[in-house]
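So this first bit is one chain, no partners, the form predicted alone, shown in structure tokens.
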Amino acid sequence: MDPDAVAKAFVDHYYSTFDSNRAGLANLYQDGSMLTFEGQKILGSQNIVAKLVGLPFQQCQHNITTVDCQPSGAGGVLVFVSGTLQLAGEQHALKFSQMFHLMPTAQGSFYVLNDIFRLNYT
């Protein structure tokens, strides 16, 4: 497994389906997964994706910076992303920060199991 091929693909994937259809990230989590958002802890795949679906937008285009990651333990993927998130009607954009923690399934696929997400305030 190459970390880093994993890591982009999968980032290419998360935010390309968030911007366009935050419902299909339903099967990016797994029961056990937890999401942190700003603060707030959420745990199963059913609520984090209605918390991710109830956000008070409805269009956003997300823009990376970086990427950086490294191998964990039992064979999964830690995931570090930095960059903008433009909302639709917003003339500034964003500064965001993301933290994924991917494990591999009986599939050969991966899952989030922690995510955390924070805006960066300048």
Given for the second form:
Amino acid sequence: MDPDAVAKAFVDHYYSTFDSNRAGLANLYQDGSMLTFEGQKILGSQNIVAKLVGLPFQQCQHNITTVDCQPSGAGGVLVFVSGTLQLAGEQHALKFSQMFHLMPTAQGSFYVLNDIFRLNYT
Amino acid sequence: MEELIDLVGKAFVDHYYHLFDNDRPALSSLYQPSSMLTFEGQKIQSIEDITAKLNQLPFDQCLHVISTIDSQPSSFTGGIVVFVSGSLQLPGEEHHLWFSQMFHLIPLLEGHFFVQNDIFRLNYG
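Show the other one: the form predicted together with the partner chain, since we just had the form predicted alone.
The complete assembly is shown below, putting the previous chain first.
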């Protein structure tokens, strides 16, 4: 397992799904998955997807600036992302940082166990 | 009421940045041979190389001011992922630097944690 390859593939897939079909993120989370979104804690795939689908914008585009990854032990991969989030109709893009802890599934792919998202205000 | 995991995360963050800002060589006590640091994209392993990197950063004094701390239990038994954002103030510099950092903490037998994974990035405006 090459953590860099896993991280890159995951990041590409995650944000393209987010930007085109947010409900499709459901199969990246499981019942034990945790999301902390701007300090709000959400548990489980259903609740997480409900939160993301319910965000107050229809269209968005993530532009990724940096991706760092490391193996976390126990077969997991930690991914640390920074980038910008462009919302339709907004002049200025929002800056964000996000970390994922990916764990292997029985089928040989990865799901998100831990997800923490923060906007970067400067 | 704050959850236990948030208390542990906050206690670690307070301790880590206090050491960083007051006794940088002492950070070596927080890493183990398996620890990994990625500092602005540069990958570093081993306690010696990690502490050498941190001790050789091009400033003698600094002050971390923490804005946000988010913690979650990781898959590792008793493990915690901690996500931090804040600013780094260097003496003589008018503008401070904004940064984000994540730690994956793993418990040692005595109930103390060490940093298994550490990733640091400056947030450029």
